[in-house]
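A single chain, nothing else alongside it, follows as structure tokens in the form predicted alone.
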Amino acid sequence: MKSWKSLSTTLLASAAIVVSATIVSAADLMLRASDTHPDGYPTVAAVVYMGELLEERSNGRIGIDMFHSAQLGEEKDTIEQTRLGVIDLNRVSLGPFNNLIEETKIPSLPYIFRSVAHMHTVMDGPIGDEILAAFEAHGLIGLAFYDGGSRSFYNSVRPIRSIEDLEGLKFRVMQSDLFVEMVNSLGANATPMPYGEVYSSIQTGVIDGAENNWPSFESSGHYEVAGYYTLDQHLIVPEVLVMSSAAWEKLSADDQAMVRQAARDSVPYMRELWEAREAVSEARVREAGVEIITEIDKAPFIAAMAPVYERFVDTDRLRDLVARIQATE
């Protein structure tokens, strides 16, 4: 029996090596991609789809190896790895870029977009291209924008029906000065921390809650420890797909164009998945018994953002970006 177990183990290990080798050699160039979200999440699925497009269009020469679920680190860490060329492709929210690339602050501003449709029009057009181009000075190539949904507050303490209900509550925010200022301006206390620490921090009382969209609230399990979700929709922040400049420069001009087009072609696919996922996530959260607060006067919330705009929209260029976004129909 012992020898049979040993033989079985050897055969399994050999099979794993063969499978691994097959995966690696499926394409001449496998681009390493990172995402903090779990397998099957719309942003993860979209990059996998992009890889399928690349394999088809390059006749198998180029593919994508997706590392989901923060396998390569949290967003702040993977940004640095991508700039250094350790990671080739990275899907990240714009928030963590706010302190590095000033143009990313504008789509991250609270209430800058009137609706998701308005955000699509802006980010799919020349303004979006201008913001993507700003990544090049920082060792990154901006490829495309994905949807991040509308972000709302959730917590474990009490329902939030007015700006006064936020007073004194501790909320996790992305590691961005803009997000910190936004929460503090509402009378709450902002606590920057990695996404992966939120669940245990709410559970143990280190923080009272966080803010995010329906799919993230549900897929992370945060609804299990935060029983109140207020649809204030203070942010409609796009996600961005970037590539390491080091990896980009190794590609021919034709392959660069192919990668850029495959990224853009993955956007409609991502948005279709996103809409479906939002509906499923909302249904699951409601079924779990989370109290959803929909009746809320946003006017005081919007008024409280004046100091945020004053602090972060601090150059003529950024003020022009804001004005152009607000003027976009």
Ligand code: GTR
The other form holds:
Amino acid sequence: MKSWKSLSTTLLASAAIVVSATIVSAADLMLRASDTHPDGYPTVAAVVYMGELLEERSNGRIGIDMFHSAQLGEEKDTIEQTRLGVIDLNRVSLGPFNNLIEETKIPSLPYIFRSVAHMHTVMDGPIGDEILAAFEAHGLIGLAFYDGGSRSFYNSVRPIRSIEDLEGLKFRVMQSDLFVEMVNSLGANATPMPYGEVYSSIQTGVIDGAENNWPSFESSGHYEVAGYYTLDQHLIVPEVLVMSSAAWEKLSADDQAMVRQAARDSVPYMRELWEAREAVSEARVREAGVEIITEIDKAPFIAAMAPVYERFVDTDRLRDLVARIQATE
Ligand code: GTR
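Output the structure of the form predicted in complex with the ligand; the preceding block shows the form predicted alone.
Below is the entire complex, every chain and molecule, led by the chain shown above.
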């Protein structure tokens, strides 16, 4: 019969095996990834999936550590940290890049895309590649575009049935001058602020509302404090997955290609999750009793955007991008 001493030695040894097994199963290189959304949100799940692809394809050498729920900070700050190499991978909207990378303004223009399908055709093609390439001059590698559905206004004051109903209301926008001008041109007042401050700002009346897609409106809980949602669909802003150039340069050419491919391969998965999540979020918001205004004449909204295009589409290169997007079937 084994003595207690040898039994406990055996137990300790097996515990050590378990511990070392855990360490071995984590990849040698874990890329730190940031996302503002909660665990399980389509963008978060897609980057986690990309990490699984990488671990498999690199035989466990490269993986992804996902920091969701803005654990590493709000988008504008995480963009800076990614440029500095503190964060390796970042999934962000194109909006917070607008003031930094001029090409990102173009897919962020209100009503530039006729539909989500139009956005996919453009961003999956040469125009999308050009916009991804524009990140390189700013310490970032553009890896892939994700979906952000279409964004519409919600507020706590009244149902918006026409452009006149927006008059005087205060809306939060992402931190981008373009979106400030967009809201002001519609006769409302824009307040740029980080995503994480929106809930309490609506609740306390600092702002009247904000604008976003179904999954964000729902997962952020904003629908609990903003009971009117008008589907004017003024923006179809793609989201982007970027890597820090500092982290990129540490990879071999083969590993760079592997990372790029894994990012690309996560896109169809993301789109599938997105579609499903949009339906779930819409159902939850409707069930909560939010008044949804679907019948809205978009023509006056589109007409009001002329000054935004005039001010922000301000170089030949940008005018060319707009023309090519509009000409894309
Ligand atoms: C969401 C988007 C986030 C963030 C957020 C916001 O739709 O996925 O990346 O941009 O909107 O409004 O700040």
